[in-house]
Each structure stands twice: as C-alpha cells, then as structure tokens.
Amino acid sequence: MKKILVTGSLGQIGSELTLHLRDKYGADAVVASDLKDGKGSPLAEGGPFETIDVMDAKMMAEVVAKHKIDTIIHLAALLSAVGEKNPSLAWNINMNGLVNALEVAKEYNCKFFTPSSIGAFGPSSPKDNTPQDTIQRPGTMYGVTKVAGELLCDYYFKRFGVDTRGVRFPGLISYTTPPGGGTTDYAVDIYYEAIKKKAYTSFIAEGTYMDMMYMPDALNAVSTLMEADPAKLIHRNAFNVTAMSFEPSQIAAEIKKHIPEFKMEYDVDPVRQAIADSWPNSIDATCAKEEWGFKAQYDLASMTTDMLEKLREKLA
C-alpha cells in the first residue's frame, strides 16, 4: 500500500483508522475524505483531505486519479440503529456507494477493503461460536446491505480481479469517538456514563451477549489483513474477527473494580434490542488467524483499565 484513500474518515472506525494508517505509512501516504469537509478536524491539518461523496462514482475517480491511489478503504456508511430508521437511505448509501467505490478500485486496479459486520448474521444463524460460513439471514436493512456487500466483493474479485478484502466487525468501543447510532454503543456510552456520573441506564438487556472488540484491535485487524499475502486468503472478504463476548452486567461488574460506586439500570430500547437478539452471542475468528493471522491483545479486564484511563484524560 503505497498511497491509501479511506473514505468516510471522519465516522467512528474512519477517524482513528486514518491516524493509525498514516503513523503507519506517513501523512503524506493517506488520503482522508468524508462528505463532511473536515474542517477544524485533524485528519484535515495532518495530512491530505477530500470532500467526497461516495454517490458521485466521477467525483471519488478524481480523487483517486488525482493522488494516485493504489488502496481504497471504503468505510462510508449508515449503521444498525440508524438504517432502521431509514431503510431506503441506508440500501442507497451502503450499497450503491460501495458499488461506485468497486468500480473506481477496478478502473484503477486498487486493493479494496470495506467492513462487514456481524450485523449480517440473523436469527436463523447459529447463535454460539458462529462459524464462518454459515446461514446468513439477517432481520435489518443494515444486516441485509452486509450480506449484499459480502457477495459483491466477492464477485468483483473472481469477476474482475479486484483485490477485495474485509473482516466482520463485532461491537467496536473506542475513547476517541463518540458513539455514532449502533446497537453495541450501549459498551461506549457506559464508560463515559461511569466517569460522569458513576452511572448508567442500558438499553441493552441483561444477559443479552454480543462479541466486542477494542479499537486498537481493530485498526491493527484491517492493516494486517490488508498487508497479507493474498495466496493465503481462502475468504478473502468477511473474515470473522472478534476479541471478546459479554453482556451488559459484565462490563458494569469490570468497571465497579475501578469505580465501586458505580451503579447500572436497564431501560431497553425495543429497537436496538431486537437488533442485538437476532445477532450472534459469540463467533468463531479460527479462518481469521488460520489465513492472516488474526490476534486480538485486548480482552473485557484490560480494556477497561485502558478505557477509563484514557477517558478521564479525555474528560478532564
């Protein structure tokens, strides 16, 4: 990966994913865009910014032609809660903008990565240590763009030779950016909650389990796949990933180690709990490790540690 264009940079895993890569590969090698002109942001005083938006496949080929991209990143995208809300919108943007961000990385002969989620598990699929390949039938617009935008990278590899890949991201909590309208946002909001206020209302239910993983993992996830030797990759695109399974009283059990006062209530959200039943409880990265060698670092205890750290730094 010589020069890199993530698009949607300025979203929850886009924001650090770009600080990541160019700490990585140097400023100059990465180029943020958003539909947001990132004004004031750091991604735009640290190194290159564009404007893009992903429905405009002519406006995201300038850009690429212009900085002479060999790597597209495609992050743009409507999450869980909020596609539900707006299910036309979140088919438009979540597919046809990837469709748009394919057909650049083709014309151009781009590396491709965009992330799934196991928001394209569904009901039907198995709920425990969910395999790689297996019944894919989600119950939400956001899950169904997932499973669409699996088969389409898929296609466009054996297709047309692009050099697709991805991973699907479990419930991803992070310090450095707001939570930004997804259903495992519940395992964010509770760690600022705590340091504010010592406490916090779920809108998860207890004994409801769903795979997390720390942000740092993540990011280290996309540029070690991205850097693996393709003979390897049997999968390619939607490689199961995750670092650890909870559920709500878990987390409040490690932070009251570190704030004893700290107090949890439950008011569900009806909508977002839906959402998180149909998901998986746990699943099974075994293809992840085996292909790229995929390894989370971060399990629930050290996490937290490292979040109420971070966020009372943050806060103060």
Contents of the next structure:
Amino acid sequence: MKKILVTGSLGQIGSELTLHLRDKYGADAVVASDLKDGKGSPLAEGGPFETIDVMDAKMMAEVVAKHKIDTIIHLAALLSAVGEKNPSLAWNINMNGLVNALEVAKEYNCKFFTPSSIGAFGPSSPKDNTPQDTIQRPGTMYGVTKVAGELLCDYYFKRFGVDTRGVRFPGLISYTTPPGGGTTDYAVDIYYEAIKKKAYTSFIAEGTYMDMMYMPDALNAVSTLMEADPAKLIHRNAFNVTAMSFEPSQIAAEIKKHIPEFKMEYDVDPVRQAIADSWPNSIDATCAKEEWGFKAQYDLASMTTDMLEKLREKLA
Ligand code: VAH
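Same protein, different state: after the form predicted on its own, show the form predicted in complex with (3R)-3-hydroxy-L-norvaline.
Below: every chain and molecule of the assembly, starting with the one above.
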C-alpha cells in the first residue's frame, strides 16, 4: 500500500485511522477525504485532503487518478441508529456509495477495505460466540446494507479480481472523535459523562451484552488485515473481530474503580435497545486470528484506565 485514499475521514474511525496510516506509511501516502472540507482539522493540516461526495463516482475517480491511489479504505456510511431514522438515505449512502467506490477500485486496480459490523447479524443468528459463517438476517437497514456490502465485496473479488477485505467491527470506543448515531455509543458517552458529571444515564438496558473494542485495536486490525498474505485468506468480507463483550453495569463497575462516587442510571431508548437485542452477545474471532493474526491488546480494565486518562487531558 503506497498511496491510500480514506473516505469518511472525519468520522469516528476515519479521523483516527487516517492518522494511524499516515504514521505507518508517511503523511503524503494517505489522502484523507470527506463530504465536509475538513478545514482546520489535523487531517487537512497534516497531509493531502480532498472533498469527496461518495455518491459522485466521477469525483472519486478523479481523486484516485490525481493521486495515483492504489488502496481505497471506504468508511463513509450511516450507522445503525441514524440509519433507522432515515432508512432510504442509509441504503443510498451505504450501498450506492459502496458500489461507486468498488467500481473506482476495479477501474484503477486498487486494493479495497470497507468495514462491516456485528450489526450484520440478526435475531436468528446464534447469540453467543456467533460463528464467522452463519445465518445473517439483520432487522435494521444498517444491517441489511452491511450484509449486502459483504456480498458485494466478495462478488467484486471473485468476478473482477478486486482485492477486497473487510472486518465486522464491534462497538468501537475512542476518545478522539465521538461516534455519530450508533447503538454502541453509550459505551463512549459513559466515559465523557463519568468525568464531567460522575454519573451517566444509559439508553441501553442493564444486562445487554454487546461486543466492543478499543480504537487502537481496531486501527491495528485494519492495517494488519490489509498487509496480510492473500494466499492465507480463506474469508475476505468480512472477518469477525472483537476484544471483549460487556453489558452496561460491567463498564459502570469498571469506571467506579477509578471514580468511586460514579452513579449509573437507566433510561432505555426502545429503538436502540431493540437494535442491541437483535445483535449477538458475543462473536467468535477465530478465523481472523488464524488467517491473518488478529490480536486485541485492550480489555475492559486497560481500556477504561486509558480512556479516563486521555479524556481527563482532553476535557481539562
Ligand atoms: C453502531 N457503532 O452502533 C456502530 C457499530 C457494532 C456497532 O456498527 O451502529
């Protein structure tokens, strides 16, 4: 990977993955892009930045040709909860944006990454230790676009030879850019509120297990997968990856070890609770470990220590 284009660079994953890739491959090797112009953001200050509307394939192709891109990291998408508020917009961006990016990757012979999600599973998927290959009948538009996206990326690999790879991300927790409109966002919001108010009211009910991962592990997963030997990949789109599974009272208990007076309350949001209930309690990441050496470094305890430390600095 010598020249990488990241779409959706100003999002929760994009804002950190772009910097991670620039650290690894050099600032000029990674072209950041987003619908917004990124003026004043570290991404625009620290390296090439282009404004791309992923609904405009011609615009994307022009940027790929201009910068001689050889790898596309396609992140631009709407997340689960916001997708339920506007399902047709979610389909349009998540699918037509993806098709545009895949067509450009095919035309310019680019390697291709786009994330799927645990949201690609549904109520009829096995709930515990959900296997890599199993029933996928999600009940959200987000999940529908993730399953369709996985199938589309496999198709472009098998039919056109595009080197497509992807992971099914769990909820991602980070302190740099707050997530926008996800169901797992409670696990990020809680850290901010713990520092600001020593209290948090969770919109997800106690006892609701979901897979989660700290952002540094997610960033390493992307670069490790993209550098993996293709001969060893039995799967491609998309690998189950996870670091931990917890429910709200467990992350609250971990925070209380650092902030003893922390108070946790619940005011369940029925829409996001229904989405969370339709997802696995835990997924099995054996294939990722065996086929390309996926390994998460952070667990709930070490993530909580680092999140609170970094957020105290950020919010000071
Ligand atoms: C969401 N954070 O909540 C995303 C992610 C597994 C969750 O797909 O929609």
